[in-house]
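As a starting point, one isolated chain is supplied in structure tokens, in the form predicted on its own.
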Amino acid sequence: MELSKEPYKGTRDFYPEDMYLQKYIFDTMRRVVETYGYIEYGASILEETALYKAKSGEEIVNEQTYSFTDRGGRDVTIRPEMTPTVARMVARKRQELAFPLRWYSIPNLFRYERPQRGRLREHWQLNVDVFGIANIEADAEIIFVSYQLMKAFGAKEESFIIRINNRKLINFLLSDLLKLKPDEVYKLSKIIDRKDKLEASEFQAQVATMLADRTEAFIKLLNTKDLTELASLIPSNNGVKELLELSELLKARQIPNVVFDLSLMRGFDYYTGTVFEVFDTSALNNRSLFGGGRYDDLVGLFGEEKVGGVGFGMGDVTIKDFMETYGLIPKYKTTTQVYICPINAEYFQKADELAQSLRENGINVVVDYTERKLASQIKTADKQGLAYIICVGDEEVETGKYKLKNLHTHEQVEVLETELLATIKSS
């Protein structure tokens, strides 16, 4: 049987150009979140399946996880998300940690779902979380960090919006106002979560199966964008109060593109308060990019005292699609700066000495040991995107002078061996 050259469905190979972009994305993520005092953590890609059954949601566990029984008879899952893991880690050392915590990670995650634009079976995701701050200031900071990340990737305000909602508000509407039972609340919340993925008529039909003649009034309420008007109707609701406070905090931070969206749910069952999502406004990529929210009960699942948490996850696939949509992909640039071309094997040793001298001074150098003609060596250097070549042969060794050619500008200078480092660094 002939082996396939393709990667497993829904995963990617990262050739150097792809890895360059991935590193740019990760470096940008790290740079932004670390300016706000977030520190990096990590964990195993494997977790006990019970961790996700507890709070991630039935759809995630039953339909989208890579789960198996290991040789010790334990039910194990390859992580589909990171929030349950970080909650477990916080619970494990609850008494030792100095709160509040500001943590981040960039793990790879796996979900068994249909690969499509913006969604693969494996992706990497920046996870940013605050633990130990109960007030809405932490929610505002998390959303502000999200906004700053978008700006760091080159986004303009008009290219994205930040939608906000609160689970306390939607739970009040479903449980107290509509008098739905807990299982009905769960079912309708899942329908609402799929609202943007359904045709308006299909969404109305699904809601009608549960609300009957109350459907039209409920959908009208769901489509309201006026938080102040809604607040006047239910002023005592804690979700509304938190949304009003959050809106003022975000306004004070001068974020101009925040909108209230009562239909915003977020898919995970563990959210307890604020939820938000960043949406691309382009007609070419009009979709959710990433989001998050507050979860105050996760740490308590492990038998520890509750610790309030709020955070978000930004995936590498959706941010890459966003960058492509707006022409923000950086041009590939190799990390190797100099390509040394010996004219034959006799000059390998001298080429090595020259290369090592430059490496010891911070220059990345490769030596061509193929014994090909110089033209072929130079062609390779040019194709790989290197900036400089240095040829080593009879004349160079005898005179101590080397021709340093810039393949990007086609300029060439002849300098002494002792001047090579300074010339490269000054170019």
Contents of the next structure:
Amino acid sequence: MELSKEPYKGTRDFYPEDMYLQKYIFDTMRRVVETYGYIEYGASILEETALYKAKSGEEIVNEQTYSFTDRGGRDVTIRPEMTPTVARMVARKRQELAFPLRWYSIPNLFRYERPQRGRLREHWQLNVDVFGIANIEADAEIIFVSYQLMKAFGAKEESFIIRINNRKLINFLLSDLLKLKPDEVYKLSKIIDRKDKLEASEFQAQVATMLADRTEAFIKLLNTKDLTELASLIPSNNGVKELLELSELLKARQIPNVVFDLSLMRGFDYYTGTVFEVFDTSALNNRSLFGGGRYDDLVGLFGEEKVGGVGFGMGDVTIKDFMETYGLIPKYKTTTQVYICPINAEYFQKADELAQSLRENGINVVVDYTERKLASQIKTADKQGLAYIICVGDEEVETGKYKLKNLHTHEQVEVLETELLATIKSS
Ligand code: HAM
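In place of the form predicted on its own, the structure of the form predicted together with ligand HAM is requested.
The complete assembly is shown below, putting the previous chain first.
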């Protein structure tokens, strides 16, 4: 049987043009978050399975992880998300770290999912988290950074919307108002989490299995968009108070596209307060782009004093789909600037000398050693998207003058060897 040329299901090969885009995405992410003082950390892709069992949620641990037993008998999981890892790292050095922390990372994560648009088995995810700020200012900053990231990728305000909700409010509705038992709260919150993926009738049917004749009233409540009205009904609920405060802070930061959405759950069990999600508003790509929230109990799970965290994860796949939808993908540009074409092997040494002196001055140069005709060499340079070619032959070596041709503009200038560098740099 022939070996397959395809990458493993749900993963991607990154050819240079794909890598160029990936790098653009990561560079943009880094640039934005670093302006807010977030600093980078990293960790291994392998963790002990117990780490995820603690809080990530059953779905992700039972159905979506790549787990195995190592040769020493340890249960190991390839990380499906970064939050448990970062919480572990914070707990591990809690005594030494200078809180509040503003940390980010761009790890690759692995989830055993059914590959589809926006969902793969390996993706990279920018994680931006604050640790050690108890008040809502941190939640507002995190959402503001998300908003600024969208702007940095070229998004217009009308192309995306930020939905916000609060776990304290949802828990109050499900436990106190509906008087559901903890396992029922869990079950119903998972149904609500799937709301967008279900037909309205199917959603209603699933809710009805739990709430019977209270279904209609509950769904009506879920669709409430008016936070002030809700606040007047349950003024003492902390979730509502936090949401009101958050809305004010986001208004003060002049983010126009924030909406309250009581049905926004977010899958993970560890969120304890604010949850938010950024959605694409276009009909072509109407889906969740990324999201996050506050988790005040994760660090404490490691036997340390509680340290609250709030953050989000932004995936490379969904942001790329978004950029495609809106025509925001930058044009590929190779990092190599100059292609030197010796007319035959006799001129390799001279070509190397020229190349080396340019490289020492910060220009990226390749020399064509194929001994092909000049026309073929130039064709390769053009196909690879290089800007400049310099040919090296008898005439050039005798006169000391080189033709520097720009393949993008088709302009050609003849310059002395000593002027090559300055000419390239000035254009
Ligand atoms: P999450 O919602 O599971 O949250 O993932 C965050 C984002 O990562 C998603 O909105 C999406 O952009 C991307 N993503 C997730 N799974 C996939 C996949 N299979 N294929 C492509 N993209 C994917 C978390 O992971 C939380 N740990 C985020 C967080 C950080 N919360 C607080 N801090």
